[in-house]
Every structure is written in C-alpha cells, then in structure tokens.
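Form predicted alone, single chain, as structure tokens, below.
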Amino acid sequence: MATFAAASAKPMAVIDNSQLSLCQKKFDGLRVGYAFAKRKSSSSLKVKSVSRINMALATDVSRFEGVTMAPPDPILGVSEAFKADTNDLKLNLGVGAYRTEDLQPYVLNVVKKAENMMLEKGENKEYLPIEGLAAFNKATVELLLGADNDATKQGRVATVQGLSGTGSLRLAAAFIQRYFPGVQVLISSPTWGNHKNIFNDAGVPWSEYRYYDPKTVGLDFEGMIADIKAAPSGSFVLLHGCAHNPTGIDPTPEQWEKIADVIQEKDLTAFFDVAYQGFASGSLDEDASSVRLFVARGMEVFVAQSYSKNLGLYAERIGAINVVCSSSDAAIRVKSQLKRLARPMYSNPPVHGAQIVANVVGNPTLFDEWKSEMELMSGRIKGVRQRLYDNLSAKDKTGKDWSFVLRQIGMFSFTGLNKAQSENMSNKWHIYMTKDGRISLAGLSLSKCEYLADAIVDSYYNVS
C-alpha cells in the first residue's frame, strides 16, 4: 500500500491535445479492425444484411433532391377539380374538347367507317418513314391549301407528319432554333397556354404583340399592327389561322390583308397554327382562307396543323408541319432537315390517325360525310353561343352589350371575367374554367345556358 501511495504521489505527466487525439485515432483503428475481423468471421447471411443496411444509408439522400415540384397544368388542373366536385350542377368549360348535347364525348361516324375500312384491308403496324404516311401528307397539304394550289402542284411545300398540333409546333421551333438562332417569334397576347412553353423549351426567344382589347372584348387591331411593324426584320409572327385560342376573336378578311401587307413589307415570316380548320365556321375553305391569302402572295410560311378538333382525333395525336417555300429545291432541303430533327425526337410518327385522315379525305363519300358532321358540330356550338347571348341579355338589367359573345368564333369564348370572378364561378357555381375568363362552349348544352348566364352575371357584378 505504501509503495502504491508513494507511487501515486509522484507528479503525473502532462498529455497535450495532440497526444490525446493520436491515442483516440489508434483506439478507433483497433476498434474498427476488430469489428472488421468479427464481420469476416460472420455467416454470409449476416454479411448480406450489413450490406443492405449500408446501401439503405447510402440512398437516404436522393440524387433528385434539387428537383422541385412542377406547377399543375392550368387546363388539366381544371378537369381534376371538376372530377372532385360532387355537385349535380357542375360544368367543365375548361378543356377544349367537343361534347354532344348530353355533354358526352363524340366519335365521328366517318372515323368509325374509316377504321372499319382499315380492318377490312388488314393494315399492318410497320414503322412509317420519318416524314410519316405519304397518303396522309398528300391529303393534309391539299386540304390546307387546295389541290389546285400552285405551291402544291409545284412541289414547294415541305410536309412532315407531326404529333398533332403541339408536336408539329415543337418540330418547327427546333428548326427555327437551329437555322435561325437568336431570331424571335412574336406571339399574340393572350395566346394558347402551350405556345410559350414550346418555344421556351426549344430555346427560341419570343415577345408578345397586342391582340385582345379588354375594353371592347374584341381585337386590338391597331396595337397588333403597331407591334408587328416594330418587330426586328426576319422575325417570325405566330398567327392563329382561325378561331383564335383563347379569345375566339379573329381578324376580318380586310384586316388579314393588312396583316399580310405589314409582314411582307417588314420582311417577316408568318407562322400559322391551324387547329380548327372546318370546325370553326363549318367550312374547310373559309377556315383556311387566311393561310391561302399569304401563300397566294408568294410568301414563305410555316403552318402547323391538327386533327384533334375537326375529326375528333384527340388521342391519336395526328397533325403536320408544313413549310411553304419559294422553290421546290428549297422545300426538299427544308424537309430533309425537319426529318433530321424528328429522328432523335421520336424516330417516326404513329400510323393509326394518319390512316384515318387519309381514308376520310381520300374517299369522296366519307369526305362529304365529314363535311356534314363538321357543320353539325360547329352548328351546335353556334346554337349554344346564341342561347347564352340571349340569356345574358335577358338577365342583365343594366343594358350591358353582350354581343361580343356572338362575334367570337369557334369553341371558345372570352367572357371578360377576371381571375377573382372566374374563381367565383368555380367556388360558388361549380362551373370550372381557366382563370383568364375563357370558357369552352363545346362543353356547354342548351339546357345549361341559363344557369351559366346566372353565374356570369353574378360573378361580373358581385365580385370585384
């Protein structure tokens, strides 16, 4: 004990932090080595278990942590809200898809007949060429410009089948980005919500030109012309061939002449989006008159087409991009580059919708039936447009002029309601529409017009 006490009474050696740290590292190393040896002697089942734990720990942090939630699509979001509503009075006036008077989806009779023809022929499912079905391409350009059009007969049109209007616009945007880098596209204010997305994703700069005048709920033609005149030389001007989306407001034939004058004088290029040929007025020729005017002047133009509305082929994604050139040689070169762009995007387009269009347009009997069905569809929309106007005029005791509803054309109507008023339509009246005040008359029946008029009048006057 004395020895121990004496020994313990000796002054202790001072150990600094660096020595402590070294000791700790050595101890940790021994511990890790022991654990490793112990693991090596464990059964294979235990090794696998430890590996799974280590893998789970390693994947706790996702590589996609930096990916934010995308905002909901404004149109599809309207449909989701409509589906969730259990009220019997609810109306979906957001999506631009034709409905019958019973508000049910409609498959055209000529489409059913064309599909039966395909079954009888035993059409195969082989890959199409990159540019699409030859019979479709021939039919679609003749439908757009007319079979006797000089540009068609002279082979000055580069036509490539696209994935409906959206895909056709996107392909053209990629072409502009590659061969006209930095050149801007002028887009109407307002426009279809996807136009800006398409050009943004293609890396094509854009600016807006005035189009809608909220004071008159009509066309701001002077503002439109002034903005087009101010555009840099070489710019592209995106125009809605007919039934402007979202306003339903189209230029008059005289105004189209003036628009063509300015675009030609300023060395600009017109880029038409034609989504409603035959569906707007009921006449294929009348609805293509704006495009034909520009082509008749010898102007080079882009035209994107869609068959979603006029043939009801929404899910078939069938359309085309056409580039009218000054020569057949230019058209051949342009088409080759459109195909080059399409190849890495989607390789080649789907065949089913293309065969339907080719069969309908190429068969005189089906073609006449189709024109009759388009007249019926456009006629039904004109009927609800008239009924809505009558109900609005009867219920609004202030004397407000609602005639803009009749002046608009196609499936859409710009009501003039603002965001808060549009939200009142949904929250109070169970009527679902886009927040810019656009309604789709294709989703309206004659029996619901009075209810809609009540909702519009209430929202317009009672919500600021």
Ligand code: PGU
Contents of the next structure:
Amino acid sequence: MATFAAASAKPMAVIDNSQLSLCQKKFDGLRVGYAFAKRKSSSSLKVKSVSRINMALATDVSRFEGVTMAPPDPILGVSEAFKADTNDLKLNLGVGAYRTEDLQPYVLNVVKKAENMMLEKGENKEYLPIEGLAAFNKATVELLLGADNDATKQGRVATVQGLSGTGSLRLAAAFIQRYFPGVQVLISSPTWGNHKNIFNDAGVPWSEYRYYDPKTVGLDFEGMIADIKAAPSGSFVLLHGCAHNPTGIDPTPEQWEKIADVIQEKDLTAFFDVAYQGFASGSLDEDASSVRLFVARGMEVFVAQSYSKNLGLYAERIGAINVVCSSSDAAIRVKSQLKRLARPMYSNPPVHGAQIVANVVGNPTLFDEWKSEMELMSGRIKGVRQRLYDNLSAKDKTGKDWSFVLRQIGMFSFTGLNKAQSENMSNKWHIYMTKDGRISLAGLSLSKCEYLADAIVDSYYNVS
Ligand code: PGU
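Just the form predicted alone so far, so send over the form predicted together with the ligand.
Zooming out: every chain and molecule, the one shown earlier first.
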C-alpha cells in the first residue's frame, strides 16, 4: 500500500486495504481507480472521495515506473542538440541531408514538377495495394538493375514498396527472422548505426566484418574477405551498395568481384543497402554497378532502396525492398510473404512519394533533369570536399596528410576524430556531428570550410 498512501493521505481513510488489494488483483494500474470508483459509487463511498482517489491514483502512480529513459539517437539526436544551440556560428554536420550553399533544405525542381503533374492529374488518396504503387515498383527496379535486366524480364524480382530505406531494411529483416530463424547477418565495422537496431528489433543475430582500417584510413580488404569467408554458410552479408556510411570508402570494381566470389563460394547471400544511388559518383548507373554485378552472376540478393537522398524525399518515406530470386516462382512466393509481413505492421505504404518517383523515373524529360540536378548536388559536395582539404592542409602546419578527405566519396567524411574530439567540436565550436567522427559534407558550405578546418585542427591536436 505504500505507493497509494504516498499518493494522498486523506482519501486513504475511506479505503480499506483488503478492498484495494482485491482490486489490484483484478485490475492493474490506473484501471484500479476506475473500477473501484464504479463499484463504490453505488454503495457507501462518497463520490467526492472517489474522485479524489482516482485523481491520486491517476496522477501519482504510473504503470510506466519501470520504463527507463532512452538515450538520444546518435544521428537524429544531433539535430535536436543543434536546434537547442543559440550560437550564430553553429553548423549541423550530423544528419546526412543535403543543403544548398546557403545551408537551406533543397526541394528538387523535378520533384516540384512531378507534384504539379500529380495535381493536374487529380490523383486520389485511395489505399495502395500492400506491395505499393505498381508504377513505382516498376520504376524502382529498373533504376536499380537497368531497364533491360534479365532478372526483371524473367519476373525473378520480388519488389515491395517500403517506408524508405529503413522500413525496407526492417521488412527484409522480419522476413529473414521468419524464414531463416537464427541465421546471422554480417555487417561492416563500422556501419550506419541504425543497422544494428533494425536487426536487433527484428530478432536477427548479427556479427561484424572488418571494413575500415584506421592506419590507412582506407578499406581493410584482407580483413573483410577473411571475416566473410569465416561466416557460417547460409549467412547474409550486408553491403553498402555505394557511398559507404560512415566511412565514405567503397571497394573498387575488382574488389567487388572478389567479394562476389567469396559470397558465392561460401554459399552466403548478399543484402545490399542502397541509400545513396547517384550520390557516390553522380551517376545512377555507376552507383548501382555493385548490385548489378551480383545479379549478372545469377546470385540471389536482397536490395533495400531509398529515395531520401537522391530525390531529397526524406520525409516522404519512399523506398523499396527487392529480392532477386533464381526463379519467378520463388519471387512470387517471396513477395507474397513480404506482403504478409507488411500487412500487420503498417498495412500498405504511403502514396505521395511513390507517385513522385514514378513520375520522375518514368518520364524521360524529368529523368534527364533529375540526373542533372543530382550531378549538381554531388558536384557541390565535391566542391566543399576540395575546399575543406585545402583549408585543412593550409591550417595544419605539421604536414599531416589530409588527402583521405578527397578519397572518401558520398555525403560524408570520416574524419578520424574520436568521441572526445567530436564533443569538443560541438561544445567549443558549435559544430554538430556524430560521435564516431563522421561529418556530413552535404550540410557544409564553401564559406564555412575554413571555420570547420580550424575546429578540426584544434580538436585533433588539443584534445586527446
Ligand atoms: N541506409 C543507410 C546506409 C543510411 O545512411 C540511411 C540514412 C538509411 C539506410 C535510411 O534512410 P531512409 O531515410 O530511411 O531512407 N542515414 C542518414 C539519415 C539519418 C538516419 O540515420 O536515418 C544518416 O545521416 O546516416
């Protein structure tokens, strides 16, 4: 009774302990007060007292006492900290979201045009089928594998529209958990932080393969191959299709061939996460070459796609999960099960982003315009990369080689700053970044490069 007594001294006088414990057995938490009040209001207890009891129970005793405070998200939480900072110098290099040179969010012109087309057509807001918008699913698989791909023509690809990259990965993880229980997924060390959450929550065991070599600030290819070779046969291997997050280091085409060899020899299955198609090289086709190489070999693969970055549709939550199978029969069955998993999770996906993608990819004029806009975005990032490198080289009088900044690709640079140094960047310089030392160059402007270089050099040399 201690908790109830603490809630209010006065009303306790009218409740007898045995009555309450009886109630507690039947009803837990807040329902105790409600049920007790209902019963008592028809008998001896005064309504006034009852309502006070209810108040006491409802306000002071929570069913959620055992719920602990979750830590802020390591990536999205950075934006919250940035917003709370009132200093004019502040810079948000946390989340991988494209900004203009004025550091403003950017809505692509092709997206605006596609939305106008949708308005003119008077598109409705009916439910989509569970697998998503047919025109989107056709466009997305063609963008990924190429228009004339054999796997698509033979009906061997199960494509289901997903809630952007994250939702598509999560759906595939649920599929793995259901059909391959206990089978592990190998993920790169390091990787995008949410990968671990996704597999943890889906109940899929995971382990890491070596990827980043801090000594060379490059790919630990030997380590990667050795770890993949050592995986139990049947395991899934999560690979970043291009623009590896957070390192910005991708395997070369020759290395991709060797990775495919090992995966094939060891009877493993590749699971590609393609969140940056077009952002690594500026070319949609070139950035899909890793996936296309595996598919051309006839290998079965999972591919999660996202349109958050390349079409700037972050908030529309549009993406897809594709499972390339060795037969059309398998693809039909796999798709049916993906739909079955999606139905109780979110029923069916949102339509707006799907229509935008279908209109852009499916319209040759808009498609060409999109490619130019993407070159513009990736070109701006390459520009700030170069400027940052120039500034770092000029500011750092020790002669340290900062050329890794130029070799890394995509939205990010993996600076090599440790947790304490990254914290110094935020606390002293008001530059917000993830604690693993990653900065998003998509959130940097040419004019801020010098300030950033000062902050990096200070943090690198003056904080251990
Ligand atoms: N996969 C990778 C490798 C990613 O980097 C991201 C986004 C996603 C999937 C999922 O993106 P969707 O928006 O769900 O399509 N990573 C960004 C965005 C912030 C976040 O963590 O979600 C990032 O800054 O790392």
